[in-house]
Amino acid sequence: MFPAEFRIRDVAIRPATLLAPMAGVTDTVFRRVIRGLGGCGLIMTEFTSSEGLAREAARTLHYLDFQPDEHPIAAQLFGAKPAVMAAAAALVQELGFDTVDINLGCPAKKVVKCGGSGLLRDLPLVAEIIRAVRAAVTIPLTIKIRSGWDECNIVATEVARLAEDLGVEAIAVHPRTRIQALTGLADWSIIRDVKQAVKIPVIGNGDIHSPMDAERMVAETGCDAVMIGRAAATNPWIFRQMEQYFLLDRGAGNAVPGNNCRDASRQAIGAAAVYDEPSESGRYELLSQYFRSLIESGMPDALGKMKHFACWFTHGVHNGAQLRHLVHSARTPAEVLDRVDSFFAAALTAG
């Protein structure tokens, strides 16, 4: 059965689902969209440079903007200098975040040079960073890791045990190596191995595209929660869909995965009714709301974010390629809004 809740010390995460930190995606506007749609237990900021925070760079500080309705919320930090990471974590606590997370998983070249998955090649330094951050904050501390640098250096279980010993209170595991980046299949057996190696909560991440994938991950690995990244950018409704899907488990007498009672319930109501798919009007409402909120937020690169988000989101829209072209060729945020409004007005009239 999919867990209804898990806890990171005194922070209750309900449902047991997390929005992964994604550069250029999980800003405060997108996070509030996810919160508004429902079904996500914990949201996370974009990964944020500890060095940038140390310099008090305005652009870096902007990554930590959040609103009261985003709680519970975690800030994720990256960096390779223990003292700098500790100072950044202290700032995160001062700003009112519920938890702080250390990024040990990002595969991007510019991040690997100064943190992220590059640290998986230097576990003594990982230990120094965790000790420094743990000493700097009283809020719960978590980490997010990859399985290792490459197939010859799978260190997820070793890192998990090390982290638990040093006071880390939950660990998210993306079971691809840094060399894999986002290619190939995530090896969920690594999540299972980590879960069996530690007592702290383990969060599974990777290749969850539907509620059924999340159900299967929990069944196969025993993980305490699931984290969703790219699928949430293309389908922001996925957390609400998961909530609808798993309500059937509890409505069918706390059935376990594969239980005939639950399966019969789904067959009785029909597969299409297991969870809601967004309508074209719903897609229009969300896209329009998100774009308008970007403009109202005063983000310095609202136009760029509109175009970035359009690359992700419009793959679920009928004639999405046409809409992407309209958005990408626009020169101002106002022009983007006009084109989105006109596109959906024609589409909804034709439909």
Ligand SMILES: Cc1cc2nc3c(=O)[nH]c(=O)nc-3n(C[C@H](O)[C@H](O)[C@H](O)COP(=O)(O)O)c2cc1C
Contents of the next structure:
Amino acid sequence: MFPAEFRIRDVAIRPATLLAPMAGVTDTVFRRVIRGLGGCGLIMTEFTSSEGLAREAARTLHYLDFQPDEHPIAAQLFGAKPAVMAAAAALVQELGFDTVDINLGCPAKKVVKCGGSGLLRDLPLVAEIIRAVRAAVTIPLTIKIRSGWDECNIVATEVARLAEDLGVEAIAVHPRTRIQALTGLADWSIIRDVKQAVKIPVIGNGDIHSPMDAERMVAETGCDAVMIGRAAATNPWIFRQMEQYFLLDRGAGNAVPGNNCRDASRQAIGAAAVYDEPSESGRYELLSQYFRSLIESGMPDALGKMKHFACWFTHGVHNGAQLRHLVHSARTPAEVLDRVDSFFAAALTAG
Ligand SMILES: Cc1cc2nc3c(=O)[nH]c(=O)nc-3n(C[C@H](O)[C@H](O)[C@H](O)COP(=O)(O)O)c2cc1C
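Switching from the form predicted on its own: structure of the form predicted in complex with the named molecule?
The complete assembly is shown below, putting the previous chain first.
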């Protein structure tokens, strides 16, 4: 059964679901959309450069902006200098984050030279960074890893054991190598291997697109929680859908112990009927509200963010390619809003 809750030391995360950190996507405005829709246990910032915080705090600090209604919230940091990472983590704690996370997974060329998955080739340095950060903060410390640099160097369980020994309190595993980036399939057997290697909570990540995928990941790997990235950008309702799906699960299990009512209900009403799909007007509301909030928040490069988000979100919209084109060819945020309004006005009237 899907876990209703898990804990990172004293931080209770209910339900056991996390929004994955996604650079360019999971800023404070998007995270609040996810919070507002419900069903997500822990949200995380996009990765934030520890060097950037040390060198040009004013330009980098906005990555760590958050609002009180985002709790519980984790901040993710990247970097390869132990002292600089420690100072950044101390700042994260001072800002009021519930937990701090070290990025050991980013595959981008610019990042692997100074952190991210590049560190998976230098475990002594990983240990030094963890030690320094651990000594700098009292809030819970987590790491997010890939399986290794390439298929000949799978180090996930080794890193997990090392991290646990050094006081890391949960580990998120995205089981692709750095070389794979986001290609191929995530190898969930590596999540299972990590879960069997350590006692701290293990968060499974990679290729969850539906509540049923999440259920399968927990069953196959024994992970304590699941983390969702791309599917949250194409379908921000996914956490709420999981909550609906798993509530039915628990209700059925409680009603008739030992009897898989859930499967019977699914057969009776069809799998899709166990959670709500967003309506076209729901999609319109979400998109226009999100875009309006981006403008109101004064977020740097609101237009760029609107275009980026449109690439994800419009895949779920009827005639999404047309909407994508309309957003991409707009020259100002106000023009994007006008176009979104007219697109949905026409679609909703026709529908
Ligand atoms: C646009 C984008 C940005 C990402 N940025 C980050 C990041 O800042 N930190 C991080 O640890 N992972 C980052 N990732 C990786 C995701 O957190 C996640 O591990 C990956 O997308 C696999 O999960 P999914 O299949 O649910 O998308 C990013 C992924 C995408 C698609």
